[in-house]
Every structure is written in structure tokens, then in C-alpha cells.
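Just one chain follows, in the form predicted alone, and it is written as C-alpha cells.
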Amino acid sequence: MDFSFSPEQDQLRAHARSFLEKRFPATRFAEIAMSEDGWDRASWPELARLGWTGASIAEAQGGAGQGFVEEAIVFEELGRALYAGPYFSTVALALPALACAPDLLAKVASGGLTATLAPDDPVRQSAGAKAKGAAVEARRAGDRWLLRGETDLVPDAGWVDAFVVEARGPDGIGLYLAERHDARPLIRVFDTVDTTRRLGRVTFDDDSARILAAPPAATAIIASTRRRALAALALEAVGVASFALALGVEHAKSRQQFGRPIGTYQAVSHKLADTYVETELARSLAYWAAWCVAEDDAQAELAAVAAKAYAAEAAVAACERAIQVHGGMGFTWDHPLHRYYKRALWIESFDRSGAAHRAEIAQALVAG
């Protein structure tokens, strides 16, 4: 069996490399991440011609008719150039629920829709309260669905123009479209570590929605929802772990310390072994992942939960040891390391603890 990529994907992957590289220098980085709104809004139309938003939506939808595997190569790509923009919240959260609206998902390709996933909110989940109900409530009003409620941690919540709502219906947790409207739905976006892609909190009050799948279907959606997502973090979680490197290797090359350069020292050079090695393994866990979620194979559970847990773990260890490298300029605000650094710590934090992700492999492998 071939694991290589086709030539297709080789080119999609250098031609990404080459517009993020002039699109983004590391220049940018603080300007856009101290900026107001946090992100290049003028980047989203260019990423929507070069078909980046409509990898995997079908042909007669305006998309490339491509897959997840592509889609992995362009979200690698954006977490190795620290990209800030909805990409994460739109194709990995968002599309699945997006699917069961044509209509919508040329909006996506065409790049005239964003939008992320108001998900049961998940600090309740975690105290056990779901049992209480779900955090928001849809019901209907005439011909049109109504929400109410409030959901928090929501992934780009600021800058998207739809939100895909976990709500709860007559006939259980169903997804519902929420267009954003002059100041509706309330939303107020939080300070996070990472302020290249920030959380925020939203509050319906009788907002309009839009049904997009009803229960059990629903509940299908999330869970390849999540899977997605898993995947597609951990995917950047390897782009963000090889720019370190990269940025650890030169600097080892380029600096020197009594006549040699400093990789040439073993408490260097066995830092810079160790993150290589570990992201190489993420990179094939990820790739595995990937390819799981994209023929929906009976492991994609499985595979995204320890790419993501694994990839994860190997980024945040990079951008550290990166920065041990560099020595004292490696903590200075003016690099980029601290803000990949925190990007990394961000993944990590998604969707539960690599603790809480290795328990959840360990009781599938155990069942299985």
C-alpha cells in the first residue's frame, strides 16, 4: 500500500507553504495578534479563491470535490504560519452541520459565510449538569425556531457570521443555524492565551434559527464533528511543533558559544533529536487520523483521539525546548516562539486533557 502523497497533494502543500510565508512573515505576527480584531479579515476572500474554504465541499456546491486529506494538508500548513482567522472554527466545527444546507456550504466555498459551533457548553458538561438540560433551548414559533440560553468557550465566537447551535428541542439536542444580526446574538469574546484565536461567550434571547438536523441525526453530526476537530487540531498542532523546530535548528546553527556553534553541544542537539523524532510521530498519527475521518473508517474515533492527545503534548514540548535554545532571547516579547507557544497550549487545552484523552483510548481499547 502506498502511504506517500499523490503529487496533487505535494503541490497543494508547497503552494501553501509559499502564499502563508508571503502572506504572513513572522512580522506579522504581533501586529495581528495585538490588533483589535485579532485576525487579517482581508486574508478570507483570498483563502476562499485559492479553494481552500471549499476543499471538500462537492463541485456543484462551488467547492473542489477534494477531502479531509487536503484539508489536513492546508490546516498543517496554517499551524505552521500561525494563521489567525476562522479556518479552524468554519471547515473543521462548522461544515459537518453546514452539509445539510447546499445553499450554505456555497456560501462557505465562495467565502461568504463564517461560522463556528456553539456546543452544549462544556464546563457543565463536565460538572455533570447536562442531565439538567441542555444549555440553550430552541423551540418553535410559527414557521421559524427561537432560541434561548447561553453557551460559552466558543471558538472564534467574535469574528464568524453564523453559529451552529447545540440546542435542545422538543424531541432532543437537535443543530440549529443562528445568523449574526447587528448586535444579535450577544456576544462577548474573552481575553484567552492565545489571542490569535479567542473564545468568547454567546447569549440567544429569542433569536431566530434555522433548523439544520434534527435528533438522532443530530447527534451523528457531533460526533463526526468532533472527530474533525480532533483531527484537524492535531494536524495543526504539527505545524506549529515543526516551525519551532525549525526555528530551534537554525538558531543552533547560527549561534555560537565558545568558537562552535551551539548544536554542536549535546544539551542542544539532544533537545532538538527528541522534538524531531516526536514530531514525525505526530505528524504520521495525525496523517492516520486524517485519512480515519476522511473514509470514515471504524477507527477515526480512536485515531483523532490520540493524534490530538499525542500531537498536542509533542507542539507544547517543542515550542519549550525551542525557547530553552534560544536562551534569554527565546522568552522576549518581540520573537514569535511565545506565540506559538501559546497556540500550542490552546490546542492542547481543547476538548478535555491528553490525561482525559489517553483514559478515553484506554477504556475503547479495553471494551474493544
Contents of the next structure:
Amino acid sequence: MDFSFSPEQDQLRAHARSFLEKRFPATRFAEIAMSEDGWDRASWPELARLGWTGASIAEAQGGAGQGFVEEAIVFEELGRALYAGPYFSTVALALPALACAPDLLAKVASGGLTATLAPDDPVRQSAGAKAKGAAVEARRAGDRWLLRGETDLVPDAGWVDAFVVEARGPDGIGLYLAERHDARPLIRVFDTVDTTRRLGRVTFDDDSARILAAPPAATAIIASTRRRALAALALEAVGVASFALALGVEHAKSRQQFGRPIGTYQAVSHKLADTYVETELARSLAYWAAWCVAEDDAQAELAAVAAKAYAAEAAVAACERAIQVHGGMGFTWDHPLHRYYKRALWIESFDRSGAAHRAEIAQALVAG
Amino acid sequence: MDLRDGPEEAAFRATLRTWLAANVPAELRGLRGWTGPALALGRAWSKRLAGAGYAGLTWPKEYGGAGQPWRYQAVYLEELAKAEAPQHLGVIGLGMAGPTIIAHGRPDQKARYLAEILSADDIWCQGFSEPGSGSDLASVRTRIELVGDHFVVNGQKVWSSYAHIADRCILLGRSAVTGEKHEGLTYLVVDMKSPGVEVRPLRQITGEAEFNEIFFTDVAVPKENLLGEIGGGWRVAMTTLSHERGTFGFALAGALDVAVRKLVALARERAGADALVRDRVAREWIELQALRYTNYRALAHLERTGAPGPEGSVAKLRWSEANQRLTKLAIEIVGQESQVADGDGTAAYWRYQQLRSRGNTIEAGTSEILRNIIAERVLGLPRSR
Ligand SMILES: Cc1cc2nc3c(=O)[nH]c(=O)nc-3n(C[C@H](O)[C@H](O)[C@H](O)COP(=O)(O)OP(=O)(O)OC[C@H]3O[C@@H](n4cnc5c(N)ncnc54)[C@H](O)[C@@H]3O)c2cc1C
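After the form predicted alone, can we look at the form predicted in complex with its partner chain?
Time for the whole complex; same chain goes first.
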């Protein structure tokens, strides 16, 4: 029983922290978030060179041959730095399906391929799309497949090179890869509250695709993708919460009112203490989930669901308390806090609400 | 990072589990408190634990302990809670007085006290709080005066758990009334059978009497019972309090584990379809996992540095609040039957647990004080006082 990181893992974290602080200081957030692209494209080859895009990819495919615990460290640090770029989409959402094809893994490791997941989950379909019954369909055409249909709320849809598509074929849901070329498939990027992780609608109109996993195998990959994604977001949320806490503490020490630093008032300091406590509990859950996912442990599903539900709410609360502690300044567009807050809300809305996740856990406990 | 037991821990756990299955007296499972007939059973049970080598697992071998790493204590506390077995009767001796004596005691004091703590021959109590001094512990007023070759103690302690059955007391008192308040404190070991010591049990919110007032009137305490220096009592007391929050987190998470399992069973039986109840049950299950894994992180920190980290305060704070919410939910599910105090069925169990939980946010540092500690010592915020 040893719930600590190895010296190498600690080093990875320290390195990631200093790289991201230098490369993405808070002073650049607004510039990046409001840019046309919404991210700094030049950062992707750097992430690849650092070994982050291929952290869990085997060395034979150009990766670092590590596992999800190392990726977890990167997710937490990227959350803390509010990194804008398709790391979550590529490494958490797309990678399990891309692993069916070694050539694709090599491309991800080298930084030559970014991707996201176009899901077929009715929970995640917007009302409009559901009414049209528009899941994506897959039809065979020689040794290729053709995709037709529409999928909604796809993270980073406007940024990636390819889509892993959950599409309905003759035998059920399979996983297909549709690469982007010549303005196909059709993408509409929504004006997203968190401008650093924009959602989009992807419309396929007999677009050509390659099959990654046929129906029976796809089901297991889809389930493991969800566990990875939830655990990854729990870690990002921990990063977001710890940064919001640091901002709040800093302000409470320096801002004076009534002749004293506001941090002397317990109405202020106890809020921050609660944020610390919740962030630490969220961290424990997120590391637990990360370990379960890395080891494919029997508890991975419950751990990932619990960690995401808890950490997302902790991150939202951390930002809300930090905003309150900052007073009027916390309510401004110019202060970086609102960007963290919006990421926290994005994370909270992903997959299902905390209440729905708790219902899932209760079902396992009470019925199980 | 590996959350599985290593081979030695797994073997230790398996042996302990078998031992508990064979040795926990049925009358003591789910025990409420050390009162009445439970007391005699408690001594015997504690001796049995000690005889099997489960008392003082992390104490150095030279003091009669097993000299094991902290993780064994963690496994021990987890398994004890799972078996719903009561703790060793001498929790204050084992968890607080003993480690304080190991850290600050002279060789003759170690020789005199430690073996009897392990064997449960001596039960200890903690005389820190006073009517005028609770959270502000450094303001205690019980007088300690050196007269010739002994100290004379006069004053009153309160809320002292186990004092009604204790043989010895760790006492924090004042030896200097002028100067900085932290520097006038002295820490003594007091024999509870000394003339002038009077214990009056206090009935608590549950109806049971597990804590007490202690009155000291001209109590003579031999000079060799001094722990640390005269005027150096605060430093010694801090050692006691840091141990109060050390691996204690595992006992708390263990107790919460039992409570959550009972809550799930109750919800399944009586409110399985209620979505609001399900949401609250799931919240407590998640909170339990969060505390469990926070404890494992704290354990790794403890094993690396030898000192408990701030996670101990986190565990105590959140456990106490979780236990209050959880037991409240349970009596809500039980309904009006929870208001009937008779008997010892499900309703009576939860009624007792819910009332007892109100003390959890007060004992061993109130929630407000724990938040102060986190704000000041962990976050580095300015002092509120
Ligand atoms: C079941 C139980 C067992 C106990 N066992 C023992 C024992 O064995 N030995 C022993 O010595 N003591 C024991 N205690 C006493 C316990 O440690 C004290 O009750 C506790 O430290 C609080 O002190 P107090 O009761 O004097 O309350 P006070 O300190 O008067 O506090 C009253 C209220 O004011 C708040 N408060 C006080 N100071 C501050 C501050 N600076 N900032 C914000 N809020 C503040 C507190 O949080 C609390 O809500 C026990 C208590 C209980 C309930």
C-alpha cells in the first residue's frame, strides 16, 4: 500500500509546472482565449516533444511507455495552467480507439495527429439533434466506410485533425476514424462559454472513414474511454481548484480593509479553508480514480464517476469562493478567475451532472 | 503508487481478520461506550488485544511495541472497524500519553509507564480542558506549584473522557501566572488515586456518562512525574495533540465505513426508490472514499517524513461533519420510530449515533479551530486573534 508518486513522477510534475507557468502565464489567457483559434497551435509540437502526447503510448510507437498515472499528472497541471488545446480530446477521448491502429498511435506520439470523440450518447445530444433522431450511421463502401448524420457538443471540434466517431453500422455501434480534409466533415463551432474548450456540431454527409473497432469490441472501448475521460476531468478540476485557491489566498493576504488584511476575518479565511479541504479530498479521489484506470481495476468505473462528480463541484465552489473573496475585481472580465470558473462549469457539465452521477453510484450501492 | 496490500500487509491483514473473527466478544460488537458491565469486558478485551501483539503496533520494540511501520496501524484500525470491534480501552494511553512519553519522557518514566499502557493495566485520561479554557487551551489555570520535592496541584478539569475509570491522567497546568501565557505551562502525570483527586461523571446528550469533571485539591504529585521541563508544558502538549490527529484518521474512516454500510442497508430496506435519499447516500459514500484515500496519502507522508501532515485535521473535520449528516439522514429514514429510546434495534442504534455525532465537531478540536489551523498553518493566512 503506497499512495505516493515516484521521484520520476514528482519530477514530471515539477517540470510540467515550470514549463506551463513560463509558457502560459495568466497574462496570456485573454489573448489566447479571444484569438480566432482559441489556442496556441505552436504549443502542440512542444507538448509532443515533452513526451506528453505519447505518455501512455508504447515506446515501439514512439511514445514514452508510461501509463495513465503519468497522464493524470499532466492533466492536473494542464488544468492548473488552464491550457487551451486538444490534449483532453486527443489523449482522454480519442486515444483508446486510436490504439486499435498502431500507425495512428505513432502519429499522436509525434504530435502529428490531434483528434476528438464524436459520441453517440443520447444524454449528450442537444434537444434539436435528438428530435431529428440524428445519430451517425456507417455504411460499407468497398474497404472504406461512409458516415452520414450529425453529432453535437463535440469538444474541440474546430481544432482537431480527425474524429473518432461512434456510429451505427449494420451490427450496432462501432468506432470509426474520419480525418478532416477539404472542409469535410461540416463543422459548426459554437460560441462556447469556456472559449478555451469550444464545443461544436459535426455533420457527416457520406464522408469516408476507416473502421477502428467493430461493434462488440467497440462497446468495451467506449466504456473505458468514459472512465478515462471522467478521471482526466477530475484531475483537471483539481488543477483548476488549486489555482483558484492560490489566487484567493494571495488576495486575502494582501488586500486590506478596516486596517487589516481581509484574511484575518474568519468569514474569509474559513471559506478558503473549506476550499483547501475540498480540493484535497477531490485530489485523493482523482488520484484513486487515476490509479484504478491505470490498473484497469474493478472499481475504476465507480471511482471515475465519483471523482468527476466530486471534483467538478469542488472546482466550481473553489472558483465561486475565490470570486467572492476578490470582491468587485473578481467580477471583472480582465481578472483571470472567470476563465477558471468557466472551465470548472464546462467540466461539471460534461457527460452528466453530479446528481446524475450520484444516481449512478446509488444504483450500484442500493440495488447492488 | 500501488493501492494494493503488499505481501506482508496482506498476511498481517489476513491473520488479524481471522483473529478478530475468533476473539471479539459478541457483547462488545457495536459498543456504545465504556459504561456499566461493558467496562469489565473492556479490560479483558484490551488485554487480549495486547496479548496477541496488537497494542502499540508502531511503538519501538524497546518499549514493548511491535516496531512496525505506520501502515500496520492503518490496517489494524481498518480491520477493527470492519469487524465492529471496540478499540483497546486505553486509547488515550496508547494514542496520546504513550507517544508523548516516548518523545519527552526520561528512561525511568518510560520504564514505569509504557508497559502498563500496552497491557491495559493502566487506563489514562487527558486533563486539558477546563471550565474557562477549551479552544484557548494555553489559558488553563489549574495551578501547579513546586513545594519541596513534590508538586501541589489545585484546580478543575472538565470533559475528561475515561476519567471515571482512569488510573493516570496527563495534566496541563499553570506553573507561572506572570509572563507569556504559553511559557507558564507545565505537564504532569497524575495518579488518579492520589488523595485530593475527585471525579464527577457528567451525563452527556445521549444520556450516557463517558466524560467527567476532575477536581484537584492540594494534590501532591512527586517531582519525578514531570514530563519535559517546568514551564515547557506547551511543547509537550503539542506532541500529544499532534498524535490525537495522526493515524486517528484511519479509525475515523473505519467507523464511517461501518456507518455507510449500515446506511446503505437501511436505505435499501426502507427508502430504496427515493431519489433524494439515494442522492444523499451516494454523497456520503463518495465522502467516505475521499477520506479513505486522503488517509492513504497522509500515511505515505507520515512514512516518508515521520511527522503527521495537515491531512489529519482535514480527516477529523470532514469525518465529523459527514457523520452528523449521515446519522441525521438515517433517523430521517427511520422516521418517528427514531424518537423511541427503548430497546436496541435499528431505531435505537441510529438514535444514539445521531445524538453522539453532535460531539464530533467539538471533541479533539472544534471544527472552527480546525479551520483556523488550516487557514493559518497550511494556507499561511494571518492569525484571526
Ligand atoms: C465528547 C467529548 C469528549 C471530550 N474529551 C476530552 C478529554 O478527554 N480531555 C479534555 O481535555 N477535553 C475533552 N473534551 C473537551 C474538548 O476538547 C473541548 O470541548 C473543546 O476543545 C472546545 O472547548 P470548549 O468546550 O471550552 O468550547 P469553547 O472553546 O468555549 O468554544 C465554544 C464555541 O466557540 C468557538 N470558538 C472558540 N474559539 C474560537 C475561535 N478562535 N475562532 C472561532 N470560533 C471559536 C468554538 O468552535 C465553539 O463553537 C471533550 C469534549 C467532548 C464533546
